[in-house]
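In structure tokens, the next block holds one chain alone, the form predicted on its own.
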Amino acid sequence: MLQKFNPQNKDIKVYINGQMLHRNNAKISVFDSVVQGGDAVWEGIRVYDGKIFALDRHLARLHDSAKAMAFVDIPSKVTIKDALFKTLKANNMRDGVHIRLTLSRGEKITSGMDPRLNQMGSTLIVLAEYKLPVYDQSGITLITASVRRNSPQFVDSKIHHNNLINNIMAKIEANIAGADAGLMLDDRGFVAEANGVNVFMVKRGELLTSNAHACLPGITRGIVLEIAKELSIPARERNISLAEFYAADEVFTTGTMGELTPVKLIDGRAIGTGTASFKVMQKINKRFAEWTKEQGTILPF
């Protein structure tokens, strides 16, 4: 499902290191680490009805990722919150908004890999756009990608970094196959996640999701597990094979960009009845929508 340009975003202002710039002028240096080597961390965050949802969780993960990558100059959470508030206020945005928050290691004094060349401080970018969930709630299709998801022996997937080449390669495979996303396996052949979202399945009333061995333990994924506990839905994390997903009663994906989305087909196999009428997912999704209204950091304007 290809996203389309939203005319509401024609004149948005983007925050870059304290400056508020029109989207046409929002540029960073060719010496910035995100350009030089994808050396940055990021978060996708949503705004619902005047509240930034799960903001503290996102900022905690951003800080954890930056620390794991040995960033020297990490802006405080207060500083980042202020940048978010300023950006949303400058654009008069209060609802139906997705924020791409990026923190790079910063600009280098000359091109090169060595982080000691980064002597100008980190680069903080806040890109807020009007963007509804990107997946069709009538259901999406997945194909198994040949590209494997990173395990901790390579680049730990718990680091939410900007080097997304393996995910992009999986998405290319899905595009060629006419599917919506690529389902990625780990180094042992168990299902890890799709190229941009976590995956859940339901079998005989039990909710299952992959161990966070080679998948990003997503914010929405964590919230879904909390909601399941609240609703007394049996749920656990474990290694899950592809065959188990094929035979699932329900499969759905989770992520900030797409929220909760039913999966109709995996590798040509219909999931459940193939109609995406998933009772357990719908029950969780209803409560998730309530959470987005009940919780969040209230915008100060």
Ligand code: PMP
Contents of the next structure:
Amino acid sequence: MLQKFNPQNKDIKVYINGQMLHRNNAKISVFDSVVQGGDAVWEGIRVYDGKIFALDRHLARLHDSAKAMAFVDIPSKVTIKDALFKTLKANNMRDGVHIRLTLSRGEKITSGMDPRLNQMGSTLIVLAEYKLPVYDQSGITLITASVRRNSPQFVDSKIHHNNLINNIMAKIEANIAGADAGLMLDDRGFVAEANGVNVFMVKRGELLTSNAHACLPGITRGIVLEIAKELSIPARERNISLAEFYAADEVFTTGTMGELTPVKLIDGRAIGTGTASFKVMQKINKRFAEWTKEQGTILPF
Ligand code: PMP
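Having seen the form predicted on its own, please provide the structure of the form predicted together with the ligand.
Whole complex next, starting from this chain.
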């Protein structure tokens, strides 16, 4: 599945460091750290019916990532919230919106890796687009990628940074194989996550997801675990092998971009009956849809 250009986004305005710019003029310097070294952190956030979903969780993760990367000029959560509100207001956006929030280490005085070359403050970008959940709800297919997801031995996957190359390489493998996403293993061979989403499986009524040893601890993943608790569905995080995923009754992915999505095939093995009609997932999904309506930071306009 390949996203298409949405004409609703033809004239959107993008926030860059306080300025609202038409998408055609929304550009950053070639000296910016994100161009120079992917040296930035980011969040994908959704707006449902006049409310920004899980905003505090996203801002906390953005701040944690920036702190772990030793950014010295981190805008406050209030500043970032104001930037989000300003962007949504400028575009008159209230529903069906996905926001790509990026905070880079900022512009450098000359090209180079050294963060001491960053003497102009950070760069904050808010890109809000009309975008409905992107994955096919009738079920997606996964293939196992050869490239592994980083464990804390390398660059810790808990940092939500813009160095997405290993995940992009996994996605390329999936594209070549005609699958929707690449399933990535950790350094020990356990399933970590797919290239842009977390993975869950259900076996005999129990919900399982991989330990956050080598995956992004996704906000949607965390919410699904909370919903399972609320609905008294037994749930655990543990090391899970590929063989267990192949033989699962249900498999689904979670992420802000695609919400909850059933998986019908992994490496050619049909999951469950192969129809992607999953009872436990549907129960959780129903409650997730309610959360998106009930919760969220109300837009002040
Ligand atoms: N894993 C990876 C690698 C991701 O990039 C994302 C999306 N940011 C996710 C999982 C899902 O995380 P979330 O539920 O916070 O969107």
